[in-house]
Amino acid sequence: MLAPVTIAGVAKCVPERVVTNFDLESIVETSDEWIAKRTGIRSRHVVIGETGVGMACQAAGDALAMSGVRVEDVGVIVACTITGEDLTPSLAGSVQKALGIPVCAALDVSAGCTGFIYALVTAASLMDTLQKDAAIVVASEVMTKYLDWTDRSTCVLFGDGAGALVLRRSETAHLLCPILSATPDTDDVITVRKEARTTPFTGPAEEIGSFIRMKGADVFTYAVGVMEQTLLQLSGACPDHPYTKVVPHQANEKIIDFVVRTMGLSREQFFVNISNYANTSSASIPIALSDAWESGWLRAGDRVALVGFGSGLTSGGAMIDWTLPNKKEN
C-alpha cells in the first residue's frame, strides 16, 4: 500500500556551464537545426565542477527547507541514479549524510529514465510499511561523462541534472494510482556496459568502453507505446476524476507531441522543458516539476500525471494532486 502522502516541497539543481547546439557544432558533425528539428533540444547543463552527489544533496536539501519538515523527522530516503560516483555508499546514504538526518532508511533503486517513478512508489510504500511521515525522494544523474562524443546519434540527447521531493504524510492520499512495469530489453535498445575490471584469476579483460548505446528508432516505438498505455490506465483508474495535466519524462519532444496527436490530448497539458535541459534520464521528471511549479503552469489543485520510462525497459506513472501553494501567478 501507498501511505496517504502530499508532496511538500520540490526543487532541482543543475550544472552552471550551459553547452548549446552551436557548441556541439565544433565537436561532432551536427548543427543546432538538426538537433531541433529531431528532438526539440536547445542546451543542456554539463557537469565541469559539479557531482552527482553534490547536486542530489542540494536539491534534496532545498526540497527539504521548502517543505518545513525537520530533518529528525525524515524517516526515508530514497534515491535513484545510474550514473552514480559510488558502488557504495549508496547516493541516498550520501544525501542522508550531507543532510544530517541522523537515523532513516535510506536506500537507491535502479531503472533507468523511469527511475524517479520507481523511487517515488517506493518512498511512499515505505512509509506505509515502516509507519514514517516524511520521506525523501531524489535523483541525479551525470550522464555526459557516459556519453561517446564521437556519436553524434546520442551525444546530443543528455544532459545533467538532478531533482528531489519531500513526501509529507497527510489525512487525504495525493499520490495516487501507481504504475510500475518492466519489459525484457531482448535486442539491447538501450545499454551502458559496465567498465570490465580483472583478478589474479580472470583474463585481460575487454575494452569495451563505458557509453550509452541506443536503437533510436526502437526507443522511439516503445517510448509512444508505453507513455500512451501509461496515460490510458492512470485515466482509467480514476474516470470521475482524471488528470488536467501532464508531467512526462523529457526524452524527445518528439515522442510527446506523437502521443499527443494520436491520444488526441491538448498540448497545452503537457509540461515540456527539453529544450533547455536534454534528457537528464531519471532527473528528468523532478526537474520538470520543480520548473513547472515555479513557472506557475503547475497550480494547486492540478491533478497531474507523471509518465516515465527508459532502459529495462522500464515504463510507469502516477497521479499527483498537486498541493503546494502557488508560486506566481499565470
The other form holds:
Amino acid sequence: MLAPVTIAGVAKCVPERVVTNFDLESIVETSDEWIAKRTGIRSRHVVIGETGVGMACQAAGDALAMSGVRVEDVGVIVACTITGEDLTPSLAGSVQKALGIPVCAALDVSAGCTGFIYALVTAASLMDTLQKDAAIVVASEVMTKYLDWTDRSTCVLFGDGAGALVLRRSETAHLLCPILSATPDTDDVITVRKEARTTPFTGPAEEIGSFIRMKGADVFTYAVGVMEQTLLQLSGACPDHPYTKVVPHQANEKIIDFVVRTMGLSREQFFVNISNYANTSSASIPIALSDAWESGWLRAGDRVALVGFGSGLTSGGAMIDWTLPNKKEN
Ligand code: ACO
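Any chance you could show the form predicted in complex with acetyl coenzyme *A after that form predicted alone?
And the full complex, kicking off with our chain again.
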C-alpha cells in the first residue's frame, strides 16, 4: 500500500558546464545534425568538479526547503543512482548527513533509468509501512564518467544531473496507480560492468573498463513497447479521470514521438526537455518535473502520468495529481 501523499517540494541540480553537440564534434566523429535528428539532444550538462552526492544533496535540500517539512519530520529517504561515488554509505545516507536529518529510514534503490519511479513507489510504501509523514525521493547521476568517449554511438546520448521530490502525507492520495516491472535482459542490451577486483584468492582481475554498452535499436524497440503498455495500464486504471499530461523518461525524443504517433496522443501532452540535458538516466524524470513546473507547463490540478524504462530491463509508471501552486502564469 502507498501512503496517501502529496508532492510538497520539487527541485533539480545540474552541473554548470554545458557541452553542446558542436563541442562533441572535436571529441568523436559526429555532428550536431546527426545527434539532433536522431535524438533531439542539443546539449548536456557535465560535471567538472561536481559530484553525484553533492548534486543529490543540493536538489534534496532545495526540495525540502520548498516543502516546509522540518528535518526532524523526514521519516524516509530513498535515493537512486547507478553511478554513485561510494559503495557505502548509501546516497540516501549521504543526503541524510548533509541535510542534518537526525533519524529516518534511508536506503538506495537501483533500477537503471526507471530508478526514480521505483524510488518514488518505495518511499510512499515505506511511509505507509513505517507510518511516517514525510519522505525525500532523490535521483542523481554522473553518466559522463561511465561513457566510453571513443564510442560515438553512446557518448553523445547522456548527461549529468539530479532531481528530488518531497512527499508529505495528505488526506487524499495524490500519488496513484504504481506500476513496477522488469523483464530479464537476456541479450544484454544495456550494461555497465563493474571492474573486478583482485584479492589474494582470485588471481589478477581482468580489466574490462566500466562503460555503458548499449544495443541502441533493441533499446528503442523495448522502450516504445513498455511505454505504450504502461500508459495503457495507467489509462485503464482510472478511466473516469484519465491523465492529461505525461512526463516520460528522457532517453530519446524519437522514442517519445513514436509513442505519441502509435497511440494517437497529442505531442503537447508530453513534456520534453531532452534537448538541454540529454539522458540523465534516473534523474531525468525529477529534472523534467522540476522544469515542467518552473516553466508553468505543469499546473495545479493536472493529472500527470510518469513513465520510465531502463536497464534491467525495468519499466514503471505512476500518476500524480499535481498540487503545488503554479509557479508561472502561462
Ligand atoms: N554521430 C554520427 N554517426 C553516428 C553516431 C554519432 N554519434 N552514432 C552512430 N553513428 C553512425 C553509426 O556508426 C552508423 O553508421 P553506419 O551506417 O556507417 O554503420 C549510423 O550512424 C547509424 O547507426 P545506428 O546505430 O543504426 O543509428 P540509429 O538510427 O539506430 O540511432 C540511437 C542510434 C540514437 C542510439 C538509437 O538506436 C536509439 O535512440 N536507441 C535507443 C537508445 C536509447 O535511447 N538509449 C538510452 C539509454 S538507455 C535508457 O535510457 C534506458
